[in-house]
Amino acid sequence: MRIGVDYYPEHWDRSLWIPDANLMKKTGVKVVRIGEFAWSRMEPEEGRFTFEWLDEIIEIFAERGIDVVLCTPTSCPPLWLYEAFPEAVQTGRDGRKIATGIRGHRCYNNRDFLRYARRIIDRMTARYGQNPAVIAWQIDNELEANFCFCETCIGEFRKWLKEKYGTIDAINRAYGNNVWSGEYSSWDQILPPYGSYPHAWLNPSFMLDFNRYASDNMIQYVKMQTEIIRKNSPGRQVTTNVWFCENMPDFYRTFEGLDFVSYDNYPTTKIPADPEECYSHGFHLDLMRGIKQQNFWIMEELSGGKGCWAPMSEMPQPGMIKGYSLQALAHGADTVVHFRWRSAVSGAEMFWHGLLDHSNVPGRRFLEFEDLCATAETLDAIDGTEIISDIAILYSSDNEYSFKIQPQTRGMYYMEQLQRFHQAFTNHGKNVDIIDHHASFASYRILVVPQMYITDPDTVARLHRFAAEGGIVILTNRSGVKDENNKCIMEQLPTVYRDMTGAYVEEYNPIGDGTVSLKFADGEACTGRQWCDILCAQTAEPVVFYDSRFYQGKPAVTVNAYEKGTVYYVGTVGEQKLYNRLAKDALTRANVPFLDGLPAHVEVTTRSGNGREIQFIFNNCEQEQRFELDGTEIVMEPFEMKIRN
C-alpha cells in the first residue's frame, strides 16, 4: 500500500519546496499528484511556455525516491485563452456564458479549446513522457457528462441522434413525441434542455439521451487526451479522477481505454444521527473497484474539515484519517492520495483543510497521518492480493439518471436500496462487487439488482439465465417500468421479469414520506417507506406481508423457485433490518459462509492472494464496539481497523 499526497507547488513560494519535500519523505509518503490546475504557469502566454519550475518540483521528488503523477491541466485554461475565444466558455442551460472565476468552464466541444488543450498535452507528455519519476499521468478532474449548451454542442447532440436513429421519424417513434404536439419535422428543431424547467417536466426519453450523448461526449473527451498521453508516453499508466457529480457519467466506458480507476473519496466527518442513514463509503469503494473489477486508486482522499461553495463542515474525528484511508485499502485500493498536503492560503477552497493547517504546525491530523505512512509501511503481505466477491450489486447509469428525471415519490432515489443491500451483505462479513449491468455475470453466486427501472433486453435475457442455472437474484420495486427509450412498458409489473419473480403488482402505492407496517412470516415486525407494490404471488411464496393500510394482509416481499435457482422481489422500501434478514436467507440458501451477529457498521472484507487472506475489521462508527469473532472478544475503538492474517 502507498500512501500519497496532492500538492500544489505553484501555489507555494520556493522556499517551502525543499522542506516540504524532506517532510514528506520523513512521514512516509511515496506518491504526489501535481499539476491538475496550474496551465496558466505552464503557459501564462499563449505560445510561451515555462515549464522550468515543473523540471524543478520534480526532481526535487526524484531526489527523495517520491514518484510522481501529473495532471493534465485542461480543466482550467489560462484567462488569456478564454479572452481570446470567449466561444470556449459553456454556455448554460439559460443560454447564457457560465462565469469563469471557477474552475471546469471549458467547452469539451469547442474547436479553439480543443486546439490549444491538445497543445498543452503534447507539450507535457514529450517533456515529462519518459521522465522515470513520473508514473502515472491524470487526464483533467473530475469531468462531468457535458452538459454544456452552446452552438457546438447542440450540432454534436443533433450528429449523436443521426448516428443512432438515422431518421426523425425513428426518433418520433422512439420519443413518443406524439404526446403534447412535440413531434419533430427537421433536425434543426432540436434542442437541448434550455430553461428553469424541472428536467421531469420535458420529454424522459429525450432527456434519458441527452444524458447519453453528454457521457459519450466526455468519454471521446478523454480517449483524446489518452492517445496524445500514450503516444509520448508509452508504458505510463493513465487515469481520471471520478466522484458523485451532479452530472454523472457511464463509468464503466469512461475508464474502458484507462489502466485504472481513480475515485475522490471525502467520507462524512459527522456520523448522522439516524441509525438508518447509509454514509459508508464503503458503497463507494466497492463501486469504484467493480467499474473494472480490479483494484484501483484515491486520488483524493479526506485530510481535514471541507468548506469551499458551503460552511465548513467538522474537523475529522481522531481515528478517521487513518481509519478511512485503512478502509478504502480494504476494498481494494492500492494507493492512496491524500489532498492535500497544506490548505490553501488564497482561493476558493482556503478552507478545504489539508494534512496541515494555516498554522503550519503539525497537528494532531498530521500526526495521524503520519501513523498511517507507518502502518502502510508494515503492510508488504497485501501486495499482490485483491477483493473476491460471491456477491454482485447491479448498477446502472441509466437507472440513476432515469430516477433524476422522474423522481418517483418523496424521498425515493436510485442509490438507497443499492446502498442498504450493501450493508447487509457487507455487516454479514461478505465482500460485494457493484458491477456494470453489462459486466460478465459468471463469477458469482448471489445478484442483487435492486429497482432496473430501464430495461435492457440483453442484461433481462442474461438474470434469466443466471436464475436457471441456479443463481440468486434478487429484484425490487421499480423494475421493468421502462422500456430501453424510457417509455413505459404496458404490461404487469415487474412486465419484462414477471416470470421469474412468480408474482405479479396487481397495484402500487407511491407513499413518500409516509410508512407502512410490515410483518415477516416468523411474525417479526418491521416498517416500510417511499413505496409499497401490492403483490399478487402466483409460483412465489410470501416473505413479508403488509401489516397496515388498505392492503393489510398482501405480500411485500416474496421468493420464488425459477428452474434451478431462486428469485426474490422486494415491493417496499424497508428500514435496515429488512435487508439485513433478506441478505442472510440469501446466503443461507447459496451454501454461502457468513458471519452472524456483528454490530451494526462494523464492516468485515478479505483480501485474498498469494496463497494467503487477510481481513479487514473497521469499526466505522464513533462508539466503541465490543464483539466476539472466530471464538475471540474484539474491542475496537472508533474508527480502528483491525488487520488480521
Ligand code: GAL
Contents of the next structure:
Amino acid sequence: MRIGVDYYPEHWDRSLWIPDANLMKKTGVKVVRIGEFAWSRMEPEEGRFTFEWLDEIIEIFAERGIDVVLCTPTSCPPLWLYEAFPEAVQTGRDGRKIATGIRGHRCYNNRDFLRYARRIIDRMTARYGQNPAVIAWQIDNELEANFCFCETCIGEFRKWLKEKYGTIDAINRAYGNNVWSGEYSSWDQILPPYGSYPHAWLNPSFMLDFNRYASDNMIQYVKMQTEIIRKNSPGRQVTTNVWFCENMPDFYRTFEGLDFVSYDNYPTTKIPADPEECYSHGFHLDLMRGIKQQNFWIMEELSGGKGCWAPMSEMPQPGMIKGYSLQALAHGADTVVHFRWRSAVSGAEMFWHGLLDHSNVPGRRFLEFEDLCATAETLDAIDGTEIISDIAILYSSDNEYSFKIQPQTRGMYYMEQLQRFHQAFTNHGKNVDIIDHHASFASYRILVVPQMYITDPDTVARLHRFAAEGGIVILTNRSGVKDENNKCIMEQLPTVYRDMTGAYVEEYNPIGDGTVSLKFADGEACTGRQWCDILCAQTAEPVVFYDSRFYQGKPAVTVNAYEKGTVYYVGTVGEQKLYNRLAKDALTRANVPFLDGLPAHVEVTTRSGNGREIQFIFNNCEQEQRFELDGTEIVMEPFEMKIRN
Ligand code: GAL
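In place of the form predicted alone, the structure of the form predicted in complex with beta-D-galactopyranose (GAL) is requested.
So here's everything in the complex, that chain up top.
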C-alpha cells in the first residue's frame, strides 16, 4: 500500500519546497500529485512556456525517491485565454455566457480552448513523458458531464442525435413526440433544455438522451487528452479523478481507455444521529473498484475539516484519518493520496483543511497520518491481492439519470436501495462488487438489481439466464418500468421481469415521506417508506406483508423459484433490518458462508491473492465495540481497522 499527498508547489514560497519534501520523505509519503490547476504558471502568456519551476520540483521529489503523478492543467485555463476567446467559457441554461470565474467552466467543444489545451498537454507530456519520476498522468480534474448551451454544443448534440437515429422521424418515434405537439420537423428545432422552461414539462426521453450525450461529450474530451499523453508518454499510466457530482458521467465508459480508476474520497466527519442513515463510504469505494473491476487509487483523501463551498464541517475525529484510508484499502484501493499536504493560506479553499494547518506545525491529524504511513510500510503482503465477491449489485447511469429527470416520490433516490443492500451484505462479512449491468455475471452467486427502471433487453436476457442456471436475483420496485428510450412499457409491472418474479404489481402507491407498517411472515414488524408495490403473488411465496393502509395483508416482498434459481421482489423501501434479513436469507439459500451477529457499522471484507486471505475488520462508528468473531472476543476503538492474515 502506498500513501501519497496532493501538493501545490505554485501556492508556496520556494523556500518551503525542500523542507516539505524532506518531511514527506521522513513521514513515509511515496507519491505526490501536482499540477492540475497550474496552467497560468506553465504558460503565463500565450505561447510563453515556463516549465522550469516544474522541472525543479519534480527533481526535488525524484531525489527523495518520491513518485510524481502529473496532471494536465486544463481544468482552469488562464484568464488571458478567456480574454482572447470569450466563447471558450461555457454558456449557461439561460443561453448567456457564465461569468468568467476561476475553475471548471471551460467548454469541452470550444475550438480555441481545445487548440490551447492540446498544445499545453503536448508540451507537458513531451517534456515529462519519459521522466522516470513521473509514474502516471491525471487528466484534468473531477470532470463532470457539463451542460453547455453554446451554439457549438447545440451543434454537437444534434450531430450526436443524427448518428444515433439517422432521421427526424426516428427521433419522433423514439421519444413519442406526438404528445403536446412535440414533433420535430427539422433538426434546427432540437434545442437543449434551457433553464427558464420548467424541466418537468420536457419529454423524459429527450432528457435522458441529453444526459447521455453530455456524458459522451465529456468522454470524447478524455479521449482527446489520452491520445496526446499516450503518444508522448508511452508506458505511463493514465487516469482521471472522479467523484459523485451533480452531472455524473457514465463512469464505465469514461474509464474504458484509461488504466485505472481514481476517486476523491471525502467520507463524513460527522456521524449522523439517525441510526438508519447509510453513511459508509464502503459503498462508494466498491462502486469505484467495480468500474474497471480492478483495484483503484484514491487521488484525494480526507485530511481535515471541509469548508469553502459550504460552512466548515467538523474536524475528522481521532481515528478517522487513518481508519478511512485503511477502509479504502479494505475495499481495493492500493494507493491513497491525501488532499492536501497543507491547508492553503489564500484562495477560495483556504478552509478546506489539509494534513498540516496554516501554522505549518504538525498537529493531531498529522501525527495520525504519520502513523498511517508507518502502518502502510508493514502491509507489503497486501500487494497483488484483490477482492473477490460472490455478490454483485448492478449500477447504471441510465437509471441514475432517469430518476433525477423524474423523481418518483418524495425522498426516493436511486442510490438508497443499492446502499442498503450493500450495507446488509458487508455487515455479514461479505465482499460486494458494484458493477455495470453490461458486465459479465458469470462469477457471482447473488445479483442485487435495485430499481432497474430503464430496460436494456440484453441485460434482461442475461438476468433470466443467470437465475435459470441457479443464481439468486434480488429485484426491487421500479424495475421494468421504462424501455430504453425512457417510455413506459405497456405491461403489468415488473413487465419484462414478471415471469422471473412470479408476482406482479396490482397497483402501486407512492407514499413519499409517509410510512407503512410491514410484517415478516414470522410476525416481526418493520416499517416501509416511499413506495408500496401492492403485489399479487402467482407462483411466488410472499415473505413480507403490508400491515396497514388499504392493502393491509397484501404481499410487499416475494420470493420465487425460477427454474434452478431464486428471484426476490422487494416492493417497498424498508428499514435497514429488512435488507439485513433479506441478505441473510439469500446467503443461506445460496449456501455462501457468512458472518452472523456483527454489530451495526462493523464492516468485514477480505482481500486475497498470493495464496493468502487477508481479513479487514473496520469499526465505522464513534463507539467502542465488542463482539465475538470466530470464537475470540474483538474489542475495537472508534474507526479502528484490524487487519488479520
Ligand atoms: C475536490 C477537488 C479539489 C478540491 C477539493 C476540496 O473535489 O478535486 O481540487 O477542490 O475537492 O474542495
